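Listed next as structure tokens is one chain, alone, in the form predicted alone.
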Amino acid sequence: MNDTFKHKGLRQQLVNTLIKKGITDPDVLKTIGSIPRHLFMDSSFLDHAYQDKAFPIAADQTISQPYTVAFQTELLKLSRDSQILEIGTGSGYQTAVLCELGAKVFSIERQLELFKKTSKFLPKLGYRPRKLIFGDGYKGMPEDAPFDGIIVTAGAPYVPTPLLSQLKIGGRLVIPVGNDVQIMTLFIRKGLKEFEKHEFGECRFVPLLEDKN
């Protein structure tokens, strides 16, 4: 699992691209600059690992565009030891970003092939989520709630009520909402039944799947 000077140089170019696109959080930028994204990708895409693009991975899923990873992470406003629920472990790249930032990460993947692969792979790179399960992201992890933040890395046709209910007061849910095209949406929990909603424009994700277990 090589991480060469060339890779590090390409990562710095990627960081510069993200800055130009409006990412400002220095911790997020430093993290993107330190994690070897090429190790999370299929070998046929290795030459493209540090382009700001999404690429296919196993089980008809994708590794998200670096800008999207950075933007969603920035919206979480996490601090060290934040308890974060990730819906859609995927390749584990977003998981690694959250771990690198010092979050306590709880992650759910509902593609068994990806779950098996990523749960073995992340520890090899030194990333150890608090919990990584195979399950239905629409249900969240009520047994480990409440969370400081919840990040959804697939397109949800609607906002799952269990996810909103599993946020702490002041907690933030970052979720792409919609069918073919999604709107990146942030919910901030203000009270027991009160949520503040912010929308950040269109994006495209693979769909958030439900109830296959």
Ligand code: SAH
Second form
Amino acid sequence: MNDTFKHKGLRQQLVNTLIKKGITDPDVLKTIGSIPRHLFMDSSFLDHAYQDKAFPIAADQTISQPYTVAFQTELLKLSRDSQILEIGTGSGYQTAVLCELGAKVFSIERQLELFKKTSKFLPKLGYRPRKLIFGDGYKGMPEDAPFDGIIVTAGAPYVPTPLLSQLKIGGRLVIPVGNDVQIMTLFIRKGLKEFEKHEFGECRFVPLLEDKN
Ligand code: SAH
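Can I have the other form now, the form predicted in complex with the named molecule, not the form predicted alone?
Entire complex below, previous chain first.
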């Protein structure tokens, strides 16, 4: 597992691309600049690791596009020690971004193969999420709620109610909502039953599927 000067250079170019596309949070940019994304992908894709594109990982899933990771992370507005729930651990890249930013990370994955692979892999790189579980993200993680932020990294046909109810007051849910194409959506919890909704651009994710596999 090596990270060379070439990789570092390519990462800096990727950071510049994200700045051009509108990412402004300096902590998010620094984090993308420091995490070796190529190590989260199969070796045949190493050359692609620092293009701003999604790529296949195991079990027919994808590692999200760096711009999307940066944009969703920005929308969370997390601070050190924020308690964050991620739905769709996948390769663990987004999980690593959240850990690097100092969050207490809880993450759920429904594909057993990916869950096992990523649970072993993250600690090897020094990333220690609070909890990784094999389960169904539609249910959230009630035993560890409430959360300062929840980030869904798969396309949700509808907004799962448990996720809204597991937010702290002031907490933020970032979720792509839709079937074939999704709208990136942010919910901010204003009160027990009050949520402010903001919609951003279109995006495309693999689907959020019911039940674990
Ligand atoms: N954050 C990941 C994105 C992976 S793609 C990364 O950057 O690599 C989306 C992931 O969501 C897939 O791994 C998929 O298996 C998972 N997923 C889909 N439906 C889910 C559900 N209901 N609960 C938990 N994970 C789910």
